[in-house]
Structures are given as structure tokens and as C-alpha cells.
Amino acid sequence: MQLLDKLAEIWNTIDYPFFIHNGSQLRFQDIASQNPIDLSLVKSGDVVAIIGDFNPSSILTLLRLIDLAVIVIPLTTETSNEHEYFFESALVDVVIKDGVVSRRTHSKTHELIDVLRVNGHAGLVLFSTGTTGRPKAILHDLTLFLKRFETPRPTLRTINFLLFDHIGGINTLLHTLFNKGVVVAPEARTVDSVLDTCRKYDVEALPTTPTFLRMMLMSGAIPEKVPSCLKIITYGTERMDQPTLDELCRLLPVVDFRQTFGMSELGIVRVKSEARDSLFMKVGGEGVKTKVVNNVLQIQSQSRMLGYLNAPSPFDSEGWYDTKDVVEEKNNYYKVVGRESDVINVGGLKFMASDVELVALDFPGVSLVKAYPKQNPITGQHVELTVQPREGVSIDKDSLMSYMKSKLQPHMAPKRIKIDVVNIGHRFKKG
């Protein structure tokens, strides 16, 4: 059975909206019965980039493309400066933008794409955020990816904060579709807009990032502007710091905070937080195994990607994936303390960038902070900081430097502090 037919059968007797967008409450039948764009130029097995967002047209086009057994690449306008690189890396045959379908010409092939074509399976390509080099093109067998949604699971009214090009956003959409839930698209991904949308449409679950939650704290929106309907806030995609989580739990005592963990390479893995105020989590679920090697988490997952289209496979001979996440272990729970790339080595003494950031975050007036290593001819590396003040606050660099030196060991103290905006990517992660 085709995906659209299967979903139509699931929603056939449901008399409430599946999708709320720009004030319109749309049932699944409203989505499926739209006037569709012309896909006559698209052939089974094509690699198709669709530039869109979570809106009725993009959702319907995405589902129709899956039924055509294409390899689909969801993209957003926020990454438009990288689209040409994406098209070349993923061997794109067709681009769909603003309802216009256009074919591209190339003569390249890739064995992983050929496997999907031979099997008649749809595929999904997602791009890494590219914080350590150019983004990697991550290829999943979408036919297998969809099988995880065949097991019914409970749903909440969820705001789709994570974007159209993010595995978490796609997962929220599909989970809601298969389980008769309601998903709400924010009008804008700002603190006020997201909270207003939650209040207006009785949103129960907000999946977001630690950076956005800290922005919520710094805005003064918590707790007064957080609606009582919000039951669960999940956070992932980057490391959360304990002071921020503690403050959130204190200000919102009835909200359940849950950590998520996953990488586009591995698919969605199930996570259970030790407690709402704990950064320790249990990582697992069906078909998932974990181990720690030299303090770094490795994962084996049956729902893993087929491979990269523009880089060598990261899996070892037994299928283990090195997450590059440095973790602490406690009773089979893990806490991510940073990435391997976050390890700073000053004269042979190693520590995490997060150790320095936590101290800076306690300084009055600091909103966001980024610690990073710089090459040093004497010690190999030293630490520098970019600090973003709260709105309307002025931070004295000398006072902050003195504070950092009083709280940190000498080799961990920053050599330079820059007062500036901390770069935040379109997925609301620190750059």
C-alpha cells in the first residue's frame, strides 16, 4: 500500500486537525486533497531536493515523493548559500522550489543510491551541520526508516520547532501522522512567537535545543509567559549545561524536561533521562547497543544510515559508530560532557571547553558563551572566549577576566575575551 493511502486509511474516521499552520486547522484530508504540484518530470529513483518548510504544500509533496520511490532531500531557505554544494554532493537530479520542478543534468552515480534504485526503495538524505568541515550527505533507506512508525505510540500536541531539514523535525511529522496526533507549526522561531503559539493552540510538547532554552531564560519569558498547557520540553542536538537545566526546573516545576539524543547517521534512538533535572540518560531501544571506549560513546544501531554520499563510511567492521561524544558513566546512564573536538590541551593538561563555559555563564549579565582553543607556540594551545551579554547589559572584560582566573586553574583561564554575539545556526545550535 502506498504511504498516502495508508495515512488516509489511518485518518479516515478522525474528526480533528492533524496540522495547524498560520491559523488554519487542517485535517489530514485537507492536506491530501490540495491541488498538487506537477511531478510529471520526476521519475522513480531520482534524487530530488525539495526546498520548503512544514507547510501543507511541502508536506504533501514530501509524501508524494516517497510514494514515487525517490531519494528525497528536504532543505530550507536558511541554507540557500550551501544548496549548490548539497546538490553536487548528493547527485541531485531534480530541484523543487516554490512549486516549480526543474531537472539538473549530471552523469555521476553512487553505489548506495544504485542499491535503493534496484530495490525500489525510497531514500532520505540529510546533511550534517558541518561544524567540523563541510556538511556530509547522510543517506537512509526511507522504506526501512518508516517501519519504526508501524508500532503505535502515544502522541501529544507538539510544536514542530525543529526544521524541515532536521531528522528530529521529520521524525515529529511522521510520528504524528502515524499516531493520529496534532502538530503545530510556529509562525516564527522566536521566543515570543513559539510561546504564543503554544498558548494559542494548547501545545503540550516543545522539542527544542539548549541554546533556545537559554534564550528563553535570558528573555525573561520564563515562567510568566510559559502556558500551563505545556507538559514536556525536550532538548537535544547539542550539550545542555547543568546550571541552565537547574534554573529551568526551578522556574517550571510542573514541566517534565527530557533529554533527547541522536545523530542523523544513526536514525532516532530512544532515550530515558535519569530525572527531569539530570543530564544523565539511558540510550537504547530496539536494535541499539552502546559501549564506551576511552570515555567516548560508541553506538550500534539497526536503523543506521546506509552511508555518506560524499565521505568514507564512519562505521567499523562490526558496525559501531564513534559518536565523538565524551561521556561520564553512572549505573548504565551516560552524561555527555563535550565533543572530542572540544578537548583543549594546554601544556599537556587536558580539559573540556564546557568546563570554562560553565564558569563564564555564572558571571552576572552573561547570556551565551563559546570557549575555543587557539594555537600557542609555548603551550600548544590556550583558551579564548566569546561572550554575549544579556540585552541591555554591559560586561567589563577586566572584571570577567579576574572572575575567570579566580574560579579556574591557571591553565584553564582564558588568555583573551571577546564581547560579541555568539553565532547561532539556523537549527538553534551554537556555531
The other form holds:
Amino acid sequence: MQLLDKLAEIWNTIDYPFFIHNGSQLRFQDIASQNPIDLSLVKSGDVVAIIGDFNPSSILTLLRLIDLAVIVIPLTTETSNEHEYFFESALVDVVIKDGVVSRRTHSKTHELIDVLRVNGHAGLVLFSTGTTGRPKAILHDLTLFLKRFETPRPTLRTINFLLFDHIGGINTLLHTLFNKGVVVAPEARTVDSVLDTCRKYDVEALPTTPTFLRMMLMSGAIPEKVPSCLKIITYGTERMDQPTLDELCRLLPVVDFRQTFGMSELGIVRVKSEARDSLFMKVGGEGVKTKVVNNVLQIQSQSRMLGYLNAPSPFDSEGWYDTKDVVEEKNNYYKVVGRESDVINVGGLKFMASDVELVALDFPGVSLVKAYPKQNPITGQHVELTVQPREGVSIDKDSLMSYMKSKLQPHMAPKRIKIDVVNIGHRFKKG
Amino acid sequence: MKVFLSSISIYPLLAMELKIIVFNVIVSLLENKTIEVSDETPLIGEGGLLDSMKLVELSLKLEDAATDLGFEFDWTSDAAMSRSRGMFRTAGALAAEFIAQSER
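Switching conditions: you have the form predicted alone, so give me the form predicted in complex with the partner chain.
Entire complex below, previous chain first.
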């Protein structure tokens, strides 16, 4: 059965909206019966980039493209300066933007795309936000990806903070559709707007990032502006720190905090937090195995990607994927303490950038921080620190430097501090 | 703090100022601020005032000072290191390198 038909059947007897967007409450039937855009130029097996967001038109087009068994690439306007690169590296045949369908010509082929075409399967391409090199085009077999949704699971009214071009966003959308849930799109991705939307529409679950949660804390919105309807806050996509989690748990004692963990390369893996105030989590789920090699987490997953379209396969011969996440292990629970690439080595002494950031975050007036290694010919590497003060606050670099020196071992103390904006990407992760 | 400018006559006024900057930065990194820094004061090795971490800090401070003065103090490139392996041995050698780079 086609996906749209299957979903129409699921929603056949449901009278509540599945999607709330910009004040409009839409039932699945309203979305399915929208005036569809003309997809006559699109053929089965095409690679199709759709530039959109979680709006009714984009969702309908996305579902229709899956039914056409195309390889779909959801993109957003936030990454428009990279679209040409995305189109090139993913061998895009068709671009859909603002309801306009246009074909591109190229003569390239890729064996992984050919496999999907031969099997008549739909595909999904997502781009990595890797910090090294250009983004990688991650190809999933979407027909297999959708199988995970065949087992019914409970849903909560969820605000979809994650983006259209992110595996978490796509996962939330499909999970909600298959399980008769409700997704609410925030009007703006600001702290106030997200919390207002939660209050207005009785949102129960807020999936977000540690950076956004820190911004919530710094803005003073917690706890007064957090509505009582909110039951669960999930956080993932970057490392959370214990002081932030402790503060969140203290200020919001009835909210359950759960960690998520996933990589576009692996599909979605199931994660269970040890406790609401613990950063330890169990990583598992159907067809998922884990092991730790040299403190780094490796994962095998049946729902893994087929491969990259513009880079060699990252899996070893047994299918293990090196997450590059340095973890601590406790009774089969893991705590991510940093990225392997975040390990700073000063004169042979290794530590994590997060160890430095944690100390800096405690300095009065500090809003955001980023510690990073710099190469030098004396100790190999040293730490430098960029600090963003809270609005209206000025930070004295010398005082901060003295403070860092008083709290950290000499090799870990930053050797240079810059007062500047700490870049936060459109996915609310520190750049 | 006392700074002994034993080679004042070699350098023009600007060079002398640069030397004072280098010596002042060195002193700012010392626990004991009463130490007298001269051309011959060893920075590293036997009797050296600075450990490797302090040396990195010193170099970065000089990099920043040079930027403020409108030139680039290069201490990280292979060329810089091979050109002046001895520049960290004494305060005078470091000052001489700092001055030389300001004139390039």
C-alpha cells in the first residue's frame, strides 16, 4: 500500500488535527486534500531536492515523493548557500522550491542510487554537519527506514523544533503520522516563541538541544515561562553538561529530561536515560549493538545508511561505525564526555574541550563558550577560548584568565581568550 | 621591576620600546615580579624562568602585541622555528627576534 493511502487509513476516524502551524490546525485529511503541486516532471528513481520546512505543502510533497519511489533530499533555506554543492554531490535530478519543479541535467551515476532504483525503493539523503571537510551526503533506503514505524508506539503532543533537513525532524514527523500524534511547529525558533507555542497548544514534549536549553536558562525563562503542560524535554545532537542538566532538573522538578542519541549515518537508535538527572544512557533498540574501543563508542545498526554519495564508507568490514564519541561506561550505560576530535593534547596531556568550557561557564556574566585546540610548535597544542558575555554584561579578560588559571591545571588553562559571539548554527549547535 | 637595556645603542628608539614590551611581557608571566630581566636572562633550559606552558603564553601575548603594533609575530610556522631555534633561550634573543620581525 502506498504511504499516503496507509496514513489516510490510519487517520480515517480521527477528528483532531495532526499538525498545528502558524495558528492553523490541520487534520491529516486537510493536508492530503491540499491542491498538490504538479509532479509530472518527476520520475521514479529520480533524486529530488525539496526545499521547504514543516509546512503543509512541504509535508504533502514529501509524502507524495516517497510514494513515487524517488530519492528525496529535504533541505531548508537556511543552508541555501550550500545548495549547489548539495545538488552536485547528491546527483540531484529535480529541485522543488516554492512549488516550482525544475529538472537539472547531469550525466553522473552512483552505484548506491542504482541499487535503490533496481529495487524500486525510495531513498532519503541527509547532509552531515561535520566539522571536518564538506558535508557528506548520507543515503538511506527510505523503504527500510519506514518499516520501523509499522509497530505502533505511544505519542505525545510534540513541538517540532528540529528541522526539515534533519533526521530527528523527519523521524518526529513520521512517528507522529504513523501513531496518530500531534506535531506543533514553533512560529519562531526563539526561547519565548517556543515556550509560548508550548503553552498555547498544550505541548507535552519538547525535543531540543543543550545549547537551546542553556539559552532558556540564561534568558531567565525557566521556570516561570515553562508551561505546566510540558512533561518531557529531550535533548541531543550535541553534548550536554551536568551543571546545566542539574540546574534544569532543580528548576523544573516535574519535567522528565531524556537524552537522545543518533547519527544520520545510523538511522535512529533507541536511548534510555539512566535517570532524569543523569547523562548516562543505554543505547540499543532492534538490530543495534554497541561496543567501546579505546574509550570510543562504536555502533552496529540494521537501520544504518547505505553509504555516503560523496565519500568512502565509514563502516568497517563487520559493519561497525566509529561514532568518534568518547564515552564513560557504567553498567552498560554510556556517558558521552566529548568527541574524539575534541580531545586536546597539550604536551602529551590529554583532556576534553568540555572540561575547560565547564569552568568558563561558571564565571559570572558568561553566556556561551567554546574551547578549542590551536597548534603550536612548543606544546603541540594549547587551548584558546571564545567567550560570549550575557547581554549588557562586559567581561574582563584578565579576570577571566586569572579565574581559569585558578581552577584548571596549567596545561588546561586557556592561553588566549577572545570575547566574541559564539556561533550557533541553524540547528542550535555551537559551530 | 628592573629592565636592563644593555644593547640600547644597537637599536633605534622603536626597537628599544619593543624590547621593553618583550621584557614586560616576560615579567608579567613570572610569579616573582622582582626578578630583574636582562638580555642574558635565560627563558628556558638551565635557570630558565618559564616552563613550556608559560612560553606558549608569552608567544601568544607577543603575537597580540605585534598585531596591536601593526606587524605579525610569527612563532608557529616551520620557517619561523627553523630560522630562530634559539629565540626562546634568552630574553635578549627573543627581543631581537621580535624586533627583527617588526622590521620585515
